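Here we start with a single chain on its own, the form predicted on its own, put down as structure tokens.
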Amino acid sequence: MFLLLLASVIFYSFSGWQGLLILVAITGFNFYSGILIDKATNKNLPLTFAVVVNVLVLFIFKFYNFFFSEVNSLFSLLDITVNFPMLNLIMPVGISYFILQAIGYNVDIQREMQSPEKNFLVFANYFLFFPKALQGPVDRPRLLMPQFYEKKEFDYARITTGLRLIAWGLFKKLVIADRLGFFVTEIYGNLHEYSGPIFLLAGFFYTFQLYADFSGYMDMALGVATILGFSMFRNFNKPFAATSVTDFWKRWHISLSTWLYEYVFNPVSLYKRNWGIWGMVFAVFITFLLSGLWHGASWIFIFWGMLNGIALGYEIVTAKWRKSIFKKFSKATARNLSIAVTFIFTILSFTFARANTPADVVYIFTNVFNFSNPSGWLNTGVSNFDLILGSLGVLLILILHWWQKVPDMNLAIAELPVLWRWSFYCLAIVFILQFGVISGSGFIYAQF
């Protein structure tokens, strides 16, 4: 267990010793705050203190400059001579996920759903577990922490399963996501040089770029954890087969969605239960407003969170009406219509989120039906090879989503005869090396 902790510490140290020290300090604080909450007669007081400290750390590193730059702008408009200084801080790796799991840990102790961990080595291993450092998943301590007490032995089947997950994740990241990224970066980086439906295509490609990038990392993280003998959240479950926006968020970034449901939506909806259905609408709006803010310190993500909150609120209010409408169609037709509408909303939503500024959002949606320059729609400088290979990657993802007879790839490969299985492994390695974008580009969700 000491070697595992050492590996995590070395991993974090690559991002700078200052960030490592901050994460170690937060780990130590939450170790003792959990014990204090458990011993307290009034558990709400130490819990409030722990939550405030954790949120304050996240605010300083992620939101301080955004918040006070907006305050400075407001004061300037009001001709007030107060000017808050900006901080030149490097955000510690994975701080957003780190704080979420810290808050969840303390709340679970207050709710008596989790006993405080008394072994600091186990506690530090859980909090600093390096496979989930960059992008989660946001694992619950009651699910992952007990696994650090289990004896890990060599298991060939487990290791091969983990390696297949890593290979599949690399394929999605290098061959699909980064290939689609050429086109997406060109369009969003030079918005005013384009107009018309090319924006829809860029939004379509970005949706799949984000999915392949994020789920690719998750597969690799799960693969590494599996090799080490740990099981973590499966963060995705065919999100593009969702039949509603609510269903989408049950399939996309599942660990974050369930965390928000458990620690934000439930308490707020319970507090506003006397509002009836509008209490649920209010709770879901607040939940996604916070989700948008968590994703990024900018008005783009705040509006994106509000957009999704409004969509889910609409689904809550119109649930009975939509059910009566869909009764007029066959189950298959109703399902396909629901998937299509959700899919379109998802693309529009991520088109919104990918824009750099609110002005860019306005430009995209006011020019998306501008057909004045049809010859320039695909004259982007991105090679046909990149477009074709990226499109084939999108097609592969859609097949795995919507063709229900497709088995789990990991299980299907594992059941192949040994000759076919190793032939597939060799082919996969060659394909990744030949067609992957080996450029060292970062993961999109790591910035959140």
The other form holds:
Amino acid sequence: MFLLLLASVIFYSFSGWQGLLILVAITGFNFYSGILIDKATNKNLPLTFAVVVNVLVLFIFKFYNFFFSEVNSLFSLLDITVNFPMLNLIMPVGISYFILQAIGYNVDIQREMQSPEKNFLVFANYFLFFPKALQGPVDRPRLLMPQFYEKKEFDYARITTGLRLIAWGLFKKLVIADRLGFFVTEIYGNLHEYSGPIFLLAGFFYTFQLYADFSGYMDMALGVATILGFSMFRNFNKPFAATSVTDFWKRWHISLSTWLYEYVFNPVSLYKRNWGIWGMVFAVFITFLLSGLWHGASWIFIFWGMLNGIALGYEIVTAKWRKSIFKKFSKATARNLSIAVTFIFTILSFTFARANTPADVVYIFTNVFNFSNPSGWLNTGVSNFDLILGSLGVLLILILHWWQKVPDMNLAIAELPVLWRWSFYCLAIVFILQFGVISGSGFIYAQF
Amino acid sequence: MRNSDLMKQLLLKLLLLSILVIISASAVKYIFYQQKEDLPWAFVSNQIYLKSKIYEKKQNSVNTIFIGSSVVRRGFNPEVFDSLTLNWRKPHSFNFGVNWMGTPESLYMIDHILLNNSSNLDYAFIELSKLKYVDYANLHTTRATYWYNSEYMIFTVQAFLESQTTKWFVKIAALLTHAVSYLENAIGLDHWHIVTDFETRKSRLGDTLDFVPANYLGFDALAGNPELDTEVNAEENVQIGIKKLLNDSSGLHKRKLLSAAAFADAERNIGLDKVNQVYLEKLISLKKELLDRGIYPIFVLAPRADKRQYEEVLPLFYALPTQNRINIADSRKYPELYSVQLSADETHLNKKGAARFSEILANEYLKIMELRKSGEITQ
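Got the form predicted on its own; any chance of the form predicted in complex with the partner chain too?
Next comes the full complex, and the chain you just saw is listed first.
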């Protein structure tokens, strides 16, 4: 257990000792806050304190500059000379995920769904567990923490399963995501040089880049955790097969969605239960507003969160009506139609989220039907090879998502005859090494 | 089966799989890429590619070349050098200084510019540099891998092992990073991205190469056109460098003191016995090969080096024949090359500094020429 903690500490230390110190301090604080909440007769008081401290830390590192630069702008608009200073802080790696886990842990103790951890080594291992350092999953302590008490033994099958997961994650990240990234970066980085449907193509590619990047990381993280003998939250479940926006969020970044459901949606909807259906609409809107804010300190993410909140609210209000309409179609047609509509919404919403500023969003959506420069659409400087390989990656993802009876690939590979299996491994690794973008960028979701 | 046996079995299988992957990837690279020759030797960066293209154009007229690092790129002004050596012969020099260049990568440059190329060259100045290792920031980049072949790898390993001045942990780090880079090149890591990246850069450059000014001789950045610029943010970098230096010139002063101490020690033969024989033999054989091709090599010690450079390169420098070496690094002899007035930043000279650097080089070169003329040098 000590070695595991050391590995996690070394992992975090790569991004700077200052960040590591802050995370260790938050870990220490939450260790004691959990004990305090458990012992208190009025648990709400220490819980409120713990939540405020955690949110404050997140605010300082993630939102302070955004918030006060907006406040400064507002004052200057009103001709009032107030100038809040900007902070030059380095955000500790994975702090957004870290804080969510900390809040969840304290709330669970208050709700008596979790007893406070008394062993600091276990507690620190849970919080700093390095496979989930960069991008989660936002694991629940009640699911992961007990696993640190289990005796880990060498398990051949488990390790090979983990290695296959890592390879699949690497494939998605290096071959698909980073290759699609060339096109996406070019278009979004030079918006005013382009016009027309190319923006939709960039949004379409970005959606798959984001998925391959994030789910690729998750597979790698799960693979490492599996090798070490831990099981973690599965964060994705074929999101492009979602039949509604509500369904999409049950399949995309599942650990965050369920966290928001447990700790934001449920309390808010309960609080507003006397509003009936509108209470749920309100709760879902607040939940997604916070989700947007959590994703990034910018108006783009706030609007993006609101957009999703409105979509989910619409689905709640029109559920009965939509059901009656879909009854007129066959089951398969209704399903395919729902998938198509959700898919289009997903692409539009991610096209929105990828823009750098609200002005860029306006530019994209006002120029998307501008057909004045068709020759420039494909003259992006991105090679045909990158476009073709990226498109094949998109096709592969779509097949795996839309093919309902897709077999468990991990199991299918494991059951292949040894010669085929080894040939497959060898070819797959050579393919990743030679067609992957090794000198590429970092993970997209790590910035959130 | 016991757990320990299963563990051994797994490790063995992983090792076997790694070997299979390396063999398969190398085979794919050998069969598909090397025969296709889809990349020119200088593809790795716009700076090197542009210089190679410009040099190609001028190949029939250029008779003197200077190969080295950014110190050379920003220090050697061919126009100044040519004007000062005009009475001796009709010189036409070219500056092939490239950022971050050092041994062993420079051997690859020398192979392609001097040895694998039919040219009109009579003289080649080669900056002497310490054995470089791939630092963490550059590990896995194309620049760290593109030039590797087995010959360079063998030289690198032998030279690092032979080095008496390199600390053991630096040796280990160097050998590891070089091995990783070599392996990455051997298996064609990232190959298609590298090819497409080059194709993209090349298509962007397009015909703009035709707009390179006729008098551009490789000195400093080719600023103005972002596609043509041989150094991204060249002007901006100069401004930042000067600003930093004006705020604090202690680093430059330290380099001056370091140079003075290193050459004072060398005069007393301190440390000169630590010659890296592998490196020296490479330089001697290189000298011979160049002379066989009618190119007279002169190895140059450039100013503003660091401690490791002096420790490793000074014994080599003094082991080379006098007629094949020029020292412009000694701050006792050329204190002006360490002054703020002639600096662009701590390690590089500005335009005025380059003029002085080229003037000193021309004077030293003329001394060697006189010796050659008088018959004191037979080669």
